[in-house]
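Consider the single chain below, provided in structure tokens and representing the form predicted on its own.
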Amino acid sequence: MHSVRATPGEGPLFAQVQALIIQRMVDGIWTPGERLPSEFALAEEFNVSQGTVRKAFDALVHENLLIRHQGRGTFIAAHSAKRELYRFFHLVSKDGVTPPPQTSRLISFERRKCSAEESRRLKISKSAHVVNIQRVRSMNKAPVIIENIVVPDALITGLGEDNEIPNELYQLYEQSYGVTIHKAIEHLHARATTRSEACHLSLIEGAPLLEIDRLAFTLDGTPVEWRVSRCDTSAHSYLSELF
């Protein structure tokens, strides 16, 4: 039995319970889609009040790590194609409606030694290998995004060997490799279309593109994917909702 007692410097009691729950998720004790024990059961196990567990649950629901289903209980959040689009895909049409990417066309796929920048971004050895995917994503049948995706081969072993690279990769990482994307940090830049990009996106060379430089992390803070997306925003915009 875990006994949680407030300790100076460790934060509020509910935050300590929250950390214990996250650690169990990291350790694979509780897996995506699994129903958690009740607030009452966890309160007994952690030797805290039921209100403390409820507050920890509330915080984790806010962080999209838990999902409450009325009458069924509280579950570990699991990636689905729809959920991934909602959380991590921010291009919308001019009317504010998000059209999901319909297709992806693979430009190249290779397994190779990482570059110095990839080693730095993904915090892997300079001798480590990565999987590099380059593809074009279309929305409403029009090519809109050209993506360069790099993942550590040691974490996503065997990616692409079945020749199936779905539109939404985070669900694949979770279900096939046990790697759950918890958060992503993005930096946005304005770029000019290169000759190669212009060909793939049916644009003129030098046309403006929005570059989304994203680093995605697992629950324990391990960087697991570096993705650079260059987007034609002539018919779309980037939507960021702040609360």
Given for the second form:
Protein chains: 2
Amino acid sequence: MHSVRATPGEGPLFAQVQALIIQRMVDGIWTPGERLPSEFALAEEFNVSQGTVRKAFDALVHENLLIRHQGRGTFIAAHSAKRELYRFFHLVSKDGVTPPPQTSRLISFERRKCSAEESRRLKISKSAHVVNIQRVRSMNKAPVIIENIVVPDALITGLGEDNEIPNELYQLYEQSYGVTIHKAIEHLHARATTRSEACHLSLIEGAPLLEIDRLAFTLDGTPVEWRVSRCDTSAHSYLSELF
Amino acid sequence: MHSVRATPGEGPLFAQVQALIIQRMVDGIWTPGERLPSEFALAEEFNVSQGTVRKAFDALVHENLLIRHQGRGTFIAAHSAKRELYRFFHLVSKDGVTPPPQTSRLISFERRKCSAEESRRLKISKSAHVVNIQRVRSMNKAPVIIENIVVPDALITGLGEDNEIPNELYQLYEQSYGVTIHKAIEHLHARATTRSEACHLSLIEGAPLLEIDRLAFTLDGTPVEWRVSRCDTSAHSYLSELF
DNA sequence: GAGTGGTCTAGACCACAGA
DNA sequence: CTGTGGTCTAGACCACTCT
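Now show me the form predicted together with another copy of the chain; what you just gave was the form predicted on its own.
After this comes the whole thing, all chains and molecules, with the earlier chain placed first.
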């Protein structure tokens, strides 16, 4: 069969195996939560040794793309509320380190043509449409974050029409639209609260706010969501661990 | 010799090898920049196979503790200006992503008894002494950050007496005092500029500032430095990548 | 018990650096 | 040329899960 070796591709075998696995995820052949064939089965299919498949798996596990369970098998990683909390939500309460439970209140929801900036950030055509969600997130019943979320309409057709908008959007993208968020880049600034923000967050106008400007990407590097969160950091802080 | 197997310790062999290697770094037997024995040499010493040593090395390379050079050997990772920039300095210019060159201006330097808060954060005795540095960092000649740095005096005796205080302190800690910063935890807040900060940063009082509260740790988890940086984020942003 | 991943070993060959 | 890490293979045994 020589599925891998017949097309030598580039570089080490394990990297080629890795790329093939990722490609199957991108193509939707393997979906989040699904169990992969065993290491030996894949080794036979790709005509490499089991150790080579293992090495490819190892790398993908480190990238949070696969999850192994001894005795059960290897699975495509899926977003879960718990996982999401730690990976993509870095605001922690000031004293304890525990991320408090959250609720969201929708402020506005609209489907409209994208702005020039949105077109640039999301790499979509200037005439494309987007879904724009604004909401306030509360922790322990106190409003803490005001979020402005922009997603290309094409990626999530029908969102908000027949279904509720859940707290954890990334699970929704994944489960309902087959869009898996894999990476995000955040730019943080300190900004003064505007009048309308002050109203939503029970702050005074001009108070310092932490602004988190996040662009989220799928597996193949396509930007999927642009989210700007403005956070009241008087009782919380953004946690960043450097290794 | 069965150096590893004779004392079965706990868990997998490669993890024990890993721990032994880390211990030698903590003990100063192997110092930053130094070349380690080859995989085969260590395998013989520890009485394991070369593959097991390799697996231990792999993990340590992922943790930024070792660096491999094909054909040359494996080395203890050392802080370099370039490495430091990417690992522990996340402020980037707003437009380009390139971290601009920096200069520092010393505001104050003193050796004194630690405060209660400093004792708590640095886990040192309430009667211990600390070195306290305050300085302003500029990027492209404009003042951007005001830093307040507190280090236990015991760890860096003599600092600032006979030598200059360099821009990159972590290199100094490592090279002059054998203290290697391996991990840091940062808590970010938005804060209003105080009068004295406003003066140093050429801002108006009350303008929003990004405060970075960082605790830095050595290999064995000892806190070594407490640093609070207050940043003007009008032309820069704190970059955080989530995977 | 059968199947899976987890660990460990042993040996082969390659690519690179340095004397 | 020698020694190093980089890759790949093959096979053994263990620990865990499920039926």
